[in-house]
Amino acid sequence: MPRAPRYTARTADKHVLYEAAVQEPDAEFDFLDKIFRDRRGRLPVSIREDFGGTAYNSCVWVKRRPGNTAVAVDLHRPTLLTASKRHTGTLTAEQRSRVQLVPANVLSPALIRRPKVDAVLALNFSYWIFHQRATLVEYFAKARAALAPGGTLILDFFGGTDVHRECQDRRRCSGFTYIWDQARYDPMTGRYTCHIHFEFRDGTALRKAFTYHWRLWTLPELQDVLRDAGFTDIGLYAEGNRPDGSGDGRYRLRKGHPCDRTFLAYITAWR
């Protein structure tokens, strides 16, 4: 069994542990290749992951297939062009040239005029960082702009009774421990602050390590703002659950869901 690495606070890259603790891009392409396989009968070949940060995502899947193509879009330039050269360093001459990295913000006109793609992702929540409506449907409908004819926009969310606690959930992981925060929720605004803190063997700590100043959106509001974009197909998946109450990694399209403490869902919206 190899090793877990030996991390501390003054060696540690933040990024690489984030991606250890939370990206899971082979789980998240399985349920992709499933959904455009059963709605579209192929499997789909382009991507843009935005809010891309690494595109840790976008290299994953030009390695899955031959053919694929990516378009990792963030608007913080040295994480995407600079801290991304983890991953495309992976990359063979043929498979970096299918990825494309550009530094922008979601919202530009800009990105409406490249290539359409079969799917946007806006993963790890990303998309809460809108507060307000008027720009959450601008978002979704310039997504939707983005989109080839019989393409999808898939949207990661996290509910449940516990999400409006202010509270920390702890996980062990290979080498550290990763803290998820729950700093501050507004009911009155549904401004919502979260935080990630990373702790060592060597008891040093990364606190702070990243920071979401968050609105918190429900499942019901989400769809309104998706249909206000011009979405009329919406499918929400929903994770099961375990015997011991814990999620099974399985997503079956769900028309409710029981009042849980949590669970987690994927929203998809089809051109």
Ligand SMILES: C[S@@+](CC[C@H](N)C(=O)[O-])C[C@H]1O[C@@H](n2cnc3c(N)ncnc32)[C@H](O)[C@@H]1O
The other form holds:
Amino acid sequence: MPRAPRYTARTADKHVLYEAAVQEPDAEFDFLDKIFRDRRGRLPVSIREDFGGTAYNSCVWVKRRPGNTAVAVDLHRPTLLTASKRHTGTLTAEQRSRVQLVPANVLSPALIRRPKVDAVLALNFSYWIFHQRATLVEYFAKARAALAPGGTLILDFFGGTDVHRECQDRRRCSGFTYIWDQARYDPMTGRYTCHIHFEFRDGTALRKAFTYHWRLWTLPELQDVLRDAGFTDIGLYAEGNRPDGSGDGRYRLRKGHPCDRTFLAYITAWR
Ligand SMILES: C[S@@+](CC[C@H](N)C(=O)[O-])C[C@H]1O[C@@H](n2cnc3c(N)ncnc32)[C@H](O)[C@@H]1O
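Beyond the form predicted on its own, can we have the form predicted in complex with this ligand?
Entire complex below, previous chain first.
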């Protein structure tokens, strides 16, 4: 008898698919550990995961080392408090005591009154939700105020000549196809509307499982905004390429970059 497909549109959990397709907490934390060890001679302990979604990263972080603590912040309560149970449910009681789920806007002043952290992470380009420069300055300044001395804000970034194109990129994942849809880019406003679709082997699909209304920022702009927010020590780490042009997963500190079709980078801003 043919095996039933693992996923179908009627039953698939879009968060499970999203995490399988785009999140790699161990790789993110290998990067964080490396830069922190290189810079500070020790490993980071406390993180705040902004735009935390299902708190996947935070749960991986507290499992990574005894003593690690994480605060996951997201303004969508059902995602943060309910969808996260898939991850919090895998923690021991002791690990669970080291994660806090905070349903809040990352701009909330209440976040600054919490204990300071070694790193604030804003991943998967989520900070592009802020379209106005003044609001992005406010967010970065508040993230800076949440850092312990010697701590770092980590942002990820994608750029290259292809990011401005209205196009789709399809990628086979285990049991489904992930489609990144750059649906609309307005070069006058920088407004950038993207969707994630999932297609399944049985011919069903989840169209527009996620939609983002972002502003497409550039690296020079982001560095200016970070400086306006009070950061003076900013680093850009670009991913290296394999001979076939795909990313090699290794990020190196760079002052400039070739005009590739696409590239990924991390921005670090130290307090
Ligand atoms: C792209 S998902 C990020 C999910 C996951 N943390 C990751 O790294 O892939 C963006 C998340 O940001 C949240 N969000 C959007 N604006 C926010 C804000 N101002 N404050 C807090 N969370 C926000 C949304 O609810 C959504 O869960």
